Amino acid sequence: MKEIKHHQVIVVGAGHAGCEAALASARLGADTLLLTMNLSTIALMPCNPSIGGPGKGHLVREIGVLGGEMAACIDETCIQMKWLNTSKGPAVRSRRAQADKYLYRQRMTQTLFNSPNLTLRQGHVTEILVRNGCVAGVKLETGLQFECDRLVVTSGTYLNSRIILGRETWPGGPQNQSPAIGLSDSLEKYGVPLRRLQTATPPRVLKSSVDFTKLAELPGDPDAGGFLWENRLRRYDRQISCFLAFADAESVEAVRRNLSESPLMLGNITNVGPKHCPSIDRKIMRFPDQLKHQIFVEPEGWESQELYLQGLTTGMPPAAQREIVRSVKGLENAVIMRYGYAIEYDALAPGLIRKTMESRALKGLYTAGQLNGTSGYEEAAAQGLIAGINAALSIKGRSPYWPSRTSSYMGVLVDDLSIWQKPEPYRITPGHAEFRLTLRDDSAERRLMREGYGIGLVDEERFRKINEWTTRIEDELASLDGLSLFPSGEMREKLVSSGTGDLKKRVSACEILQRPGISYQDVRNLLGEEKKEWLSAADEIYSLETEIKYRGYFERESEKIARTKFLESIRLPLSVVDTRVSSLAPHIAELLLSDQFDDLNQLVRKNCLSRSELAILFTVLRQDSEEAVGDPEVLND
């Protein structure tokens, strides 16, 4: 007789999605199976060898903030550490790590076999069990079967993958792995259509082979300290520099003479790739008068002799990316080691996954990283958290759990995501939340702990030390702003010599501190002995500083916070359409009955109610709550 094991939760592939997704799941003790086509290849870095940057390393804080393992993974294993757009406003700083993939492998890998309630096994999924119209299980290649409550797929880019390289063409997945097939058949039969996208990656060249001397130096930065809030404080002495190169007119014309043998214009991959990350040839077709284009030489790890050339990413066929490369000044002589590629996979359809990254066609059933139609290990990393944690959350008949785009870029991405209409892969970027400067790097733990510690990621003694450490901004912050102080000429002085003007009526310290060029060190020392016991540790002045000088500004965006949280809050779809709202169009009855969204916020967003219908629906709804959001007219903005 078969023997068929049983596990609460299955994950099918270990990248950086599937990861989180069964170290969730397992930490919130349900018995999780993982499973992977290749254990050498957990976490695998099959593209850049970088976590962060902005808008991405925003996501990787809240992670660790969350209970992930990605910060914390990160933080050990990097070889450089550098934050990003410090000449700009708190809102898009953040940090950006060079990764050694090697290490990070390793590190992940020992993570999950040391995780209790955590299963790993080597297998190739080709079919979904499904009984009653709910997910069942799985079924190997080998003809093994598991069964389970509730499945994860993270399948990545291996589904039904294919590499290009010019004119030739084959069935693998990154990195010349094998693909996966026989799951797509299997998501189709249980009415979970698909589509093909596409990515490429660079060519690797030999580090002792590039001339470093024509190449611009890029440091990381010693006190960037780490993602995770433990490694805040970290200091980075040892680390490996980046490099800058640049491909000129010579490149461009280089470009121009292989274009012929470019899978786009060969027409052998689909055209739908990823919008910020484009191909060199691409950048010339789209961008034909741009002669200049960035080059970051970056390494791959402490030990590697490899080189990864982000901005030179390319499916051109051998012969061509020798010639683009070799007319790069500094990479003349460079030897590829690694060819870059292009891969085309399987992903879902649009609209197809909810919030808590479920699916809406199969019952039981989570996505979550690339397959979803996204791009970035950051963004597969977060979705596998929310997967896990709800996958979790569901068998021990918990409420789902899904962030607010008001508290995180997290939420921000699972909110676009799961109404995500437009062809290209989704990438996180500043750009996309609306509210980034409450969201900014530096507040994430002030906006997730809690929901860490109430899902049960973070553990009491976590929990109490980054609640004593947000206490002490919160309590300065009330302390500076109950300091009154009268202008005595000594003070007036002082300010006028500061720069920043005169003082003629009584203020509290938090205006003299939101005055331009005003630290928190001089308001100290303007105070002397009026107050005395200040903040001392950096992280916490500037978190305190950055909070008091953009306090208008957070005032404004407090506002339409609290009305996007108010239409947040009315999930759909709707029991019943209430018949006071009769007088709206019978489409918005359907909408808001109908499976298609998860709250009435992203109707608002899709521009699906006009304004008088909003109108209408608004005052229906204000009349069952006790929060007065204002005008109706600028929740549809």
Contents of the next structure:
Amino acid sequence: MKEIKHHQVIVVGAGHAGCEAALASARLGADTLLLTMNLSTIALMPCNPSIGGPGKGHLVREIGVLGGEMAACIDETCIQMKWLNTSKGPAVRSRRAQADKYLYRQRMTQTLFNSPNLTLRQGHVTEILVRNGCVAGVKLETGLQFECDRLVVTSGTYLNSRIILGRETWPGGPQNQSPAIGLSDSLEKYGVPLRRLQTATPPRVLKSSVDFTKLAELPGDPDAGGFLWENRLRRYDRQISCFLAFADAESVEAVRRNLSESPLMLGNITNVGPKHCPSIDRKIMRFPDQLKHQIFVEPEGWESQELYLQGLTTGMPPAAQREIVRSVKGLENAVIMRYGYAIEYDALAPGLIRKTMESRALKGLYTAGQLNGTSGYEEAAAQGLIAGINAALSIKGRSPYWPSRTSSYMGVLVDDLSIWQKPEPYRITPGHAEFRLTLRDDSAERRLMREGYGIGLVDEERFRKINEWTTRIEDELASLDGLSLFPSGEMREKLVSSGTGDLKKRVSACEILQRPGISYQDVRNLLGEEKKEWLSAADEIYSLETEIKYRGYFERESEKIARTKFLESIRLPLSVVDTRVSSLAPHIAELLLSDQFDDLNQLVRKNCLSRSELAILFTVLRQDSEEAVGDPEVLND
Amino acid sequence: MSKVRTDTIAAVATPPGRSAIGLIRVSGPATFEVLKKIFKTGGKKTFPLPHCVYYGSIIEPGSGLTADKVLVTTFVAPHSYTGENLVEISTHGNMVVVSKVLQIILLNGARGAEAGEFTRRAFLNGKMDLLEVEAVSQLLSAGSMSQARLALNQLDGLPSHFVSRVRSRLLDHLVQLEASLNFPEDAIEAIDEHLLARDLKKILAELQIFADNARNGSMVAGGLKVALLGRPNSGKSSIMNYMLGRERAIVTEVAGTTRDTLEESLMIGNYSIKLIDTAGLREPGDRIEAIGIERTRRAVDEAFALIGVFDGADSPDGDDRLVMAELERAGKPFLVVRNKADLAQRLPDAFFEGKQQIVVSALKGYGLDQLVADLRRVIEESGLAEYEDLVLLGAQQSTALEKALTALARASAGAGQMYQDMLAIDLEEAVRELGRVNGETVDVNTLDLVFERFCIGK
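Other form of same protein, the form predicted together with its partner chain, not the form predicted alone:
Complete assembly follows, chain above in first position.
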């Protein structure tokens, strides 16, 4: 009898989801095996060379706070760091990094190899082994088997994937990798239904063939700081610029000439692609009157000779791609090194994932990333982290963890994903977060630090340091609130001269800071010697000013947050022995008992019940609940 | 995913009691199946053809006995009141007959409708929005011609149209903002904050007028409140009793919110009026009296117009001056009455400072025609006569409208001053609450609209 090796957790796939899942699981003490089809392409970025942006950057910050790896890795391997949306408000302000794709891969690979409890192996998983209705292991193409208690599948865009280039189409994964064959059948066999999604990537051109004099330079911000708390004040003095080009009327014409060769027109591709990164063909078909489209020309690394043409995503054939690229000013002589292509792959049918990333269909199975119908490295990493955490927690017999949508973009992501019913892939943006003023980039530590520590991915030392930092900001807030002062003549003069108007009665320092145009430094100047200790770090001051200046907005938001938290606190499905169920109408009871939702908030968000049905439900739930349900206003948002 | 119940309902539409005709309505997918079981047409016309009137008999299937000879009018979905298949059965107006026909219908596949269920279905099927639903309910309970005309105006859909237009203008701005916030690098035109601020200010002003019309609408719908003010024993109650008696139109007698105020309804012309007798105003002597006066003040605040009553047979005291001050403070139309004109007069004309007095003796009953005529003039001059602009809102709709106004006021004040992400939050709230006012929709899928309207994607 050959001996089959057993691991507590097996992670299949070493993309951005798989890496986070494997690291989280191993770091929480579970004996973890990471299987990848190619050990040389761990943490590959097969599409754009950047990480971050509104929503996505928030996720990276949160991954960093919870103890994931993406934040640390991109901070070390970026070639550009930049703030976006700084003029539009604290909620949408976020960082974006340009990555050195090669360094990112190397660093992540090193981190994985150096992690205790983690074993890496190359292998093509073709089958899931199931025992007693629960995941028991995997079988490889080679016939080798591995046993496990929990399985995390992060198959990205590899599952039964096909490359589409004009009329040509063949089985293949991203960037000339092999497709993963067999696993789809296995998943479906065990009751996990799949669907087809597609995405695409633009061509890469040779750096030396581009005329940069015709492009606008887009430099980074040396003082943007990193994503990880420890790197928040880090300076990035050495950076590489991106460039901006435009596809104008001539390019639109070039696309139009070649539209008959577009997979969209040929119909040899599923129509379900990500809304937020449509191919150039689709853009020109949908917005025929727009004769100017931006193209961001982005380097792929310090040493890379290739440039990524963000905005020219397409699966048209090579000749068409050449014609379109060369119609762009500055790219007249561009040499295409890698052609863009479209890829079609298997993903889970919607509605089968819990907020913990565990499957509703198969016990012991966790899924993350593009398999779950998302797009984006950051979304994948965030789900991988949650999946890895929960796989390990469940082995230890600990209760599952999911972040609340009131506390983080991670929470918004997992919550949306578990009830997402739209056909197209999901991408996070601030538009998905109804509490985005609270879920700011600068508040990530205050929102999630305790959760990271509680899970066990943040050690004592790090927790203490971050805690000191957040406490400093909170104490200062309290201190300014408590500092009541009667404006001196000198102070009133200063206020009037700064244009914010006179002050005639006793106020708190916070109230002064709330005035438009008044900064923390102004308050400090006004108060002079009345207060000894002052904050000095720019990030702390920024957080403090934000908290104080927009207090009215935060307070309004926090009322709504309290309602959502209450709704989230009622976990579903309810147990059949729950006596409350018997007093509900049958169709409501059925909803609450069926395993479709993780909590009551999801049910409310899906509008499954009328207002009067909800009112009845609350009355019933309130009978046993210790929580203050508050008034039926809960229904109003 | 609203759950439109898909069973078939029936109810008697005419009021109970003897009348020429009784009307029963049946609505729902099984309407015609039910009718086929129990209705036998008298003519040769196939039943049911859409939108036809049939003469025939309602037959009890078990016994085969005829319950009544009726007219059946057919309406086919979606072209009916509820948006579903619907029939109206006109029976003879005897309650025994009507009940029997309804019973047969209920035994053959329909269930009894809940109160308001036909209208609710009309709403759920998109035949009416909430403002129109509100109008139907007001129309059914209208006690005066002015109330009925107001409700009918709303049924024409003008207020709904206004709200949905304002909502869609705000939504346009919101979508623009969200596009720029969510996709900062997608070459979406930068927001012109001056233009935005100007437009928001304009929309806010329009919405404020709408809200005023809604407040006035609820005044007309609830009966115009007219408060009688005066010191104790100035004769308020006699005037009130006389007006009510003379008009012989006492509708209800409800004790007010306190034992100190009494409300009575009467009709003046086309208007339904609520006369409110207040406790009287005087310098408070003790706490209880202070409470009474507080209540009087509240009645004054809620009133549409005031009538100040003064005792002509007594010289003016501090309390009279207090009443006069209150009339002037309230900023509402008011009339001043010199009562007890049958007695020797000790109240000097100078007290009224040139205000037009209405000279009355409640006891002898003269001068009161003048008072009623003046009150009517006050109402007509108030502009409330122009029903076209008035709006009827239910309680939840009023709350939503107020919330929308507050949020929009914040956005309007903040545009150009405040960060765009805060602005977007206020606008979103205004849009959502306006959706609640006419029930269009509450969910705001801004992101979907962003993708529809802008070429997003790098």
